[in-house]
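Coming up is one lone chain in structure tokens, specifically the form predicted on its own.
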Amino acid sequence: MKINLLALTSILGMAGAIAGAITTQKLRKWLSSLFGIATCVSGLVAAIEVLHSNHPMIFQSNKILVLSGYSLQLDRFGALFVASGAVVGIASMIFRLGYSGHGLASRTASFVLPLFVMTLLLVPAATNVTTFLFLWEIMAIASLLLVLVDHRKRPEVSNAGQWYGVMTHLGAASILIGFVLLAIYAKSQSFASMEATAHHLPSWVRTSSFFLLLIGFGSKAGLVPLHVWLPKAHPEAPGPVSALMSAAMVNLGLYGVVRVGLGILGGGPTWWWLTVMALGALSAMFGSLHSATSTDLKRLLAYSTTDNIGLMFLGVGAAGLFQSTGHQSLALIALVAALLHMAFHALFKGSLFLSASSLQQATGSRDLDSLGGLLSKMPVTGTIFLIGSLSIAALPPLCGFVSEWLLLQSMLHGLPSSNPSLAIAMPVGVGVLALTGGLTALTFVKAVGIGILGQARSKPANDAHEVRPTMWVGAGLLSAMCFLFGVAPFLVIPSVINSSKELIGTNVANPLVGGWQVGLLGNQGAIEPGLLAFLIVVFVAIIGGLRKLIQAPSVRRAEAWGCGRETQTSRMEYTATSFGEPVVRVFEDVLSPSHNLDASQLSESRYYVEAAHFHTSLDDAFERRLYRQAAAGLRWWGSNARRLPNGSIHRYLMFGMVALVVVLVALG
């Protein structure tokens, strides 16, 4: 009898949670991690089987959710997200075997982590509202608990958990209301029934549900201005959890918007997708600016997640815009580019977060200004971080180059156009992609050049040594896949094309060149990543050979980033703060930095300065101007609302009467 892999994934995840809860301290870390790996392998095999067979995988049970039924059906579109999440999950669980600290070895973490991994893989297979929200809430609560596991030792963890808890549950409420609105008119909570009745819905219902779900899923994805929890929670979470949240969980926000907007609702008016593109452009710009100016390594990576999520939403918005204007082939290309970037982002961001966590464990710091010289101390981890940095900067022959190049092509070939929406949106999208690409390159030149190369800026950085093998094996697995899919993207692209076609229900011919090439049919813009990688290797080999032939016998050696000076100290090199200062100056109106100058005078005379410290701090403009103001308003309302229940029975009867009158008027 053939085993249902969706059921097996659920069973393995629950078994891992139970093993983590009841076993001894020595065993629970290994057992929960191994069950987590088995859960991911089961989900990955299920996803690959669906992608290759084109037969959805179904599992239903009335014993879990008695009233509605626990209903799962994994199609090709959902399988893309399951596969990418499973790969990140396998790498993170391997990494966890060697990872120590941050509370991840506790009984709570060992119980919750397998549940988190399991729900990450099952959410894309839910087929009705109850099953979806059941899995979604377990995922949200599990991730919140994992963020908070180290709250006793670090007070900033509690603050991050509060922000994440509030934002994730506000998002869940928005998702619930949006789905309930669709379910009322479909007279069913099944997604298939909603899709069947979507074209007969009143326009206000379609629009209201779409934007409610966009808000809910956008908050999970970290879409600006709903992103404020992300740069707080991701840096404070333990390393494997950071990787799972930033490389897998945020993708489910994109999944929800695409599933609802292009799948269940079957597309929408042009202005829907212009809004999505605008939010994507805003997220990409805002995230890239803050990552370029951040000196906290994991906070930098968290903001770069907002940047890349923005690029994905830019592609999804372009796909919806092309579809609404009748350009089906371009819509397919833009959607394929967005989904391809989602899959590749999971690989390079997972490797970056895991290797950054290794650097933090080895040095005890995330501050780039106190790191340096780590490539010589930690050559394997440093190389893994370098590969992830090159991939996220979209340099060949790595996977980030392929997806961003295809996204650029999809928008470029939308021009010229007589449609005003396309004529305005596509050049803006190309400009955003170009500018964020430059800022991303600057960001990771800073991260690698100052944090990995250069000279050590602190004793812990100078004393650092390579981490345990399981840690760099987990991160290295993702880095190796960055190179593999960068050289041979044809291993992934056909599955993405078929999944996109199935979702949007189009029968247009495949608009992309097949085989080793990537490009659009009928255009001269195709690239061949495998050949490009070969030429790069040959070029490097030739340059290296020539250098050995013509090099003088005596070679002068100088420190990396030392500008050729013989005498070089870490104080002579750029810091991460100074490297990002030009960006702060150029975008000062957007970033709104605050400057503090602390000066101390000599004890003999107050007219002479003994020492001066100049510090520039950057906070999130949306947090400061929107969320903190809203929180202050809520505190004011709460303090004044306490005066209402004063113990007077007459006042309470009056409140009841007013409420009754309001209800009668509303219903009448």
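Take the two forms, superpose them, and find the largest set of C-alpha atoms that agree within 1.5 Å; that set is the rigid core. Residue numbers count along the first chain shown, from 1. Everything numeric in this text was worked out from a predicted model, so none of it was measured. What changes on going to the form predicted together with the partner chain:
Core-superposed comparison between the two forms: CA of Arg635 displaced by less than 2 Å. Once you line up the core between the two forms, the Cα of Met654 ends up 2 Å or more from where it was.
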The other form holds:
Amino acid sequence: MKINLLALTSILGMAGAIAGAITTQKLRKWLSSLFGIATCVSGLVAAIEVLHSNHPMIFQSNKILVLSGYSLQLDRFGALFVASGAVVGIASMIFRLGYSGHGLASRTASFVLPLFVMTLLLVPAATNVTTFLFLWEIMAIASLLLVLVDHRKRPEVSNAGQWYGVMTHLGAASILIGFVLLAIYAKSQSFASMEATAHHLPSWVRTSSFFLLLIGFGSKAGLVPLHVWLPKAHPEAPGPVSALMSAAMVNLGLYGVVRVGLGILGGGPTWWWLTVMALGALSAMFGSLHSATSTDLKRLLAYSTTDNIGLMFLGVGAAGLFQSTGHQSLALIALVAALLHMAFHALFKGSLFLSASSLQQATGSRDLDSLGGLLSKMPVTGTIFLIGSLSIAALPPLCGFVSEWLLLQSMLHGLPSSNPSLAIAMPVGVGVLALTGGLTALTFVKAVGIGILGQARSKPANDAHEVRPTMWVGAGLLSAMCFLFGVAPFLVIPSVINSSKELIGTNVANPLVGGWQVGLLGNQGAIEPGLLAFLIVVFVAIIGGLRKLIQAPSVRRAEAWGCGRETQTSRMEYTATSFGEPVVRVFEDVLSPSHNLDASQLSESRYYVEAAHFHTSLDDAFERRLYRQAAAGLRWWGSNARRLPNGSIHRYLMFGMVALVVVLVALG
Amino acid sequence: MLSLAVGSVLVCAIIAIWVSSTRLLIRVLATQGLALGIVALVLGMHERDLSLAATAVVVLALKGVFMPLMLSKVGSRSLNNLGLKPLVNIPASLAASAVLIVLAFGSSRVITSFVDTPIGSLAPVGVATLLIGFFVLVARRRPVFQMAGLMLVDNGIDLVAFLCSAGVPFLIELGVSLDVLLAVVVLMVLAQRLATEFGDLDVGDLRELHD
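Follow the form predicted on its own with the form predicted together with the partner chain, if you could.
Then the entire complex follows, led off by the chain already shown.
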């Protein structure tokens, strides 16, 4: 008998949750992680099976969710997200075995973590609204609980949890209303029948449901201006959870938008996609700007997630735009580039978050200004972080390069177009991509240069030791894949092309160069990352060998650029704050930094300063201008409304009566 | 006979607003319970429905006899607060109940449009009783009157149910009646506790418990 892998994934996830809830403290960490790994392996096998066959995998049961039924159907498009989520899940679960996170050992966390992993894998397989929202909400609540595990120790955690809780519920409400609108007109809640009726819908229904779902999924993806929870919640979550959230959960926001916009609704008018592109461009620039100026390592990574999600939405928007103007082949390329970036972002962001958590565990700090010198103290973790950084900065021969290259190519080839909206949108997109790429490079020069190179800036950083092998195996798995797919992209690109074709339902010929090359057919722009890698190795070897040959054998050690100083201390080094300072100055209007200088003068004379303390901070412009204002308005309304119930029973009874009368009058 | 019984339910509700003595109030409620029971009984005989007749017997027993008896227990103990003025005085209450009755008849089209039998067209009377009960709840201070208001609301709902669907299933009627019975018992106990604790019983004074 053949086992249904989707059912197996569900069962393993739930078994892990139960095992985590009922066993002893020592056992539950292992059991819940191992069940988590098993869940991911099962999901991964299912996804690979689907990607290599023409048939979707189906699992249906009417016993789990009454009325609608628990209905899963994994097609190739969903399988792509399942596969990348499963890989991140396996790495995070291996990492968790060695991670001595404080709150993550609790019973609640051990119960919730396997459920979170399971829902990450099953959301892309849901085929009706109830199943989808059921899994989606478990995912949201599980991740919220996991963010909150340390709330007793640090007040920032509960603050982050509140932001996340509110945003995720607003998002879920928006998704619910959007789907309900579609379901009313389809007279069924299955995605297939919605797709069948989508073309006969009135245009206001199509537009409003698309934008409601865009808001809901965009808030989960961390799209500006719905991103405010992300740079708070992702850094405060324990290591493996932040990797899962930032590398796998945000992708499901992208999944939702693509599934609805290009799949169920089958594309839309040009202005929809221009909006998506604009939001993506805004997110990419805003995220990269904040990550370039952030000095908190995990916050930097979280903002860079917003940046990368922005790039994916830029690609999806371009795909929709090409489709709405009839350029099927270009639409396919843009979608492939966006999905490829999604999969690769999962790899490098996962490895970055995991290795950053290792650094945090070894030094007890996430502040870049108190790290430094860690590459020599923690060589394996440092190397993993370095590979992740090179990959996210889109340098060959790592995977980040491949996807950003394709994205750039797809937009560049939209340039010679007679359509005015294309002619305007594409150059802007290319510009955004270039600016973001530059800022990302700057960000990770800072993260690597200040975080792990140089001298230790604090005593904990000086005393740091390499973390346990399970931790670096988990993170290393992902960076090995970064290298593998960067050199040999042909291992994944055909699957991505097939799933994109299936989704948008085109039959155009494969527009990409196959084999070791990456690029568009019939263009000069194809690049062979494998060859590049080989050349890099050869050049490094040649230069290293030449240096050995040319250099004089006698070695003299002295401080380079010592200028007469005895020693170099860490106080003389560049800090992350000063590294980001030029960017802050250039973008002062957007970032609006606040400076605070406290100086205490000597009592004898005001002109002599006894001590000075300088503090500078950046906060999120959207948070300050939009959300804090809205929250203040709500608070004002709430405090006024509190005067209404004054404790008098008669008044409460009168409320009931008035409500009844109003309903009667309204209906009668 | 049916119209007479239905009418007397409403008349009882109006009288319940009018009276200020506890003893009289309880008699009025008993009469209303009996009238409601008769409505159910007549309908049961008309439809030859045994379970409706059984319901009628239960209603007669509960609302005509048992609950008024219990109320009179509370009433006899808390005679000392007779001087407590209602929030809305009696002429104004009567005027308000007139408005409520008009409102009930005006707005019950929703209910009567479902049932086009001549019996169903009497349903607004039940809605009016319900609204008057609510009004008693809002406008009276003494706990006995509050309980009476609650019973008026329940009687109104029952009347609508009887008239529209020729009675609710026996089980549901039993459940609803027991629910109200329980609420009355709990309120009774609370009222007695409050009376022994503070001597005086003005429901409005509970406002002081607010934070």
